[in-house]
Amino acid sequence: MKVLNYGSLNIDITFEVPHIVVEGETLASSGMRKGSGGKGANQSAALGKAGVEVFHAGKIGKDGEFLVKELESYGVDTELVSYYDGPSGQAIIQVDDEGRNSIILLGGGNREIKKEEVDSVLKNFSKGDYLVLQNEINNLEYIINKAYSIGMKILFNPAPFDPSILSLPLDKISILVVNEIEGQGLAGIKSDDYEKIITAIKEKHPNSEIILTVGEKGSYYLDKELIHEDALPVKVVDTTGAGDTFIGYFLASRIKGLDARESLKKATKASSIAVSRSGAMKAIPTEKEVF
């Protein structure tokens, strides 16, 4: 069994600020760092650090070559990453004194993926392999349909959420992973009743395992049973990539043979470690720290 992550690769430029900038405000930053990111790349890094063989496919410009090198340092196979004559994806991130963040995205190469490139990538995979997707690349509908026709199991994280998600063939998704905002969007309800949200999503997508992450209030899983896992109390330094770490470690745990409950526990532990550190990929813990 192989794992393919067809996902975003971003250059992250992070500014440390006392609070998230508001309209009309100019704010001095106490620090700035440039690093590797993108939901896809972060999730691949988490899978690689968790000890899973993962292949990453995506598109970058020459400015993003260091992204590939960093992924490779975590054990990720990057032979399926392609280059084009344009900018890589970019993320401008604000992180405040409480560890909360705000992000502006430029799609760059993430939005320049061609259907023929998808065909070329997917010919390397077969029935029973996993495909990991997020909403930061283009041609998602084509990728989902093609992978499903092959017989791949698809994990989809519809982030960032927008109305176009609802038009995708979500009935072909094996595992849906959402946070509170994405969950409300998929459920079609505004509520802080998390059991109500995840139940509504499950009713709409009965063939999918549903995971709902709600930050400091933990996470929920629903398939044949409803499971809740509390968050671990830690000092939050930076929440960037926390959800991606959770997803990578949840899937890695399932691949290692753990059940849903134990997989939630491992994913929770991994994301708790990640938020106690600065950065995205570099903050993700190693397999030895979690298992």
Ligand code: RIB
Contents of the next structure:
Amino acid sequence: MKVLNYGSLNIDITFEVPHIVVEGETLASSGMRKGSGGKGANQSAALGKAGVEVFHAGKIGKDGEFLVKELESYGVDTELVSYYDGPSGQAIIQVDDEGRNSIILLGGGNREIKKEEVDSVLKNFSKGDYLVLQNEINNLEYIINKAYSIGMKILFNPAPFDPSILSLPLDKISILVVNEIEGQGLAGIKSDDYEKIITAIKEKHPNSEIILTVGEKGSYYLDKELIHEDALPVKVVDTTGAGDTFIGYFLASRIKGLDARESLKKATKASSIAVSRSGAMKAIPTEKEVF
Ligand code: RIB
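Having looked at the form predicted alone, could you now put up the form predicted in complex with this ligand?
Next comes the full complex, and the chain you just saw is listed first.
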């Protein structure tokens, strides 16, 4: 069984700010750093650091070569990452004193994926292999349909949420992982009653295992039974990539044979370590720290 992550690779430019800038405001930052990110690449890094063999597919420009090198240093196979004559994906991130963030994206290579490229990537995979997807690349509908027809099991993290997600063939998804915003969008309910949200998503997508992550309120899992896992108390430095860490470690735990409850616990531990450090990909803990 192989794991393919077809996902974004971003150059993260992070500004440390006292609060997230508001309309009309000019705000001085106390620091700026450049790092590796992208929801896709972060999830691959988490899988790699967790000790799972993972192939990352995506597209970058010359400016993104360091992203590939960093992924490789975590054991991720990057043979399926392609290059084009344009910029890599970029993320301008503000992180405030409480570790909260806000992110502006430029798609770059992430939005230049061609159907022929998808065909040639998916040729390397077969029935029973996992495919991990997020909503930062183009041609998602094509990728989902094609992977499903091969018999791959698809984990989809519809982040960032936009209404076009509702028209994707979500009945072909095996594991659907959402945060509060994405959960409300999929459920069509504006509420902080998380059991109500996850139940509404499950009713719409009965074939999928559903995971809802809600930051300091922990996480919920719903398939045959509803499981809730509390968040761990931790001093939050930077929440960027916390959800990606959770997803990578949840899937890694399942692949290692842990059940849903134990996998939620490992994913929670991994993401609480990640939020106690600054940065996205580099903040993700190693297998030794989590297992
Ligand atoms: O989930 C965090 C990630 O979202 C960042 O690394 C940024 O690149 C954006 O894709």
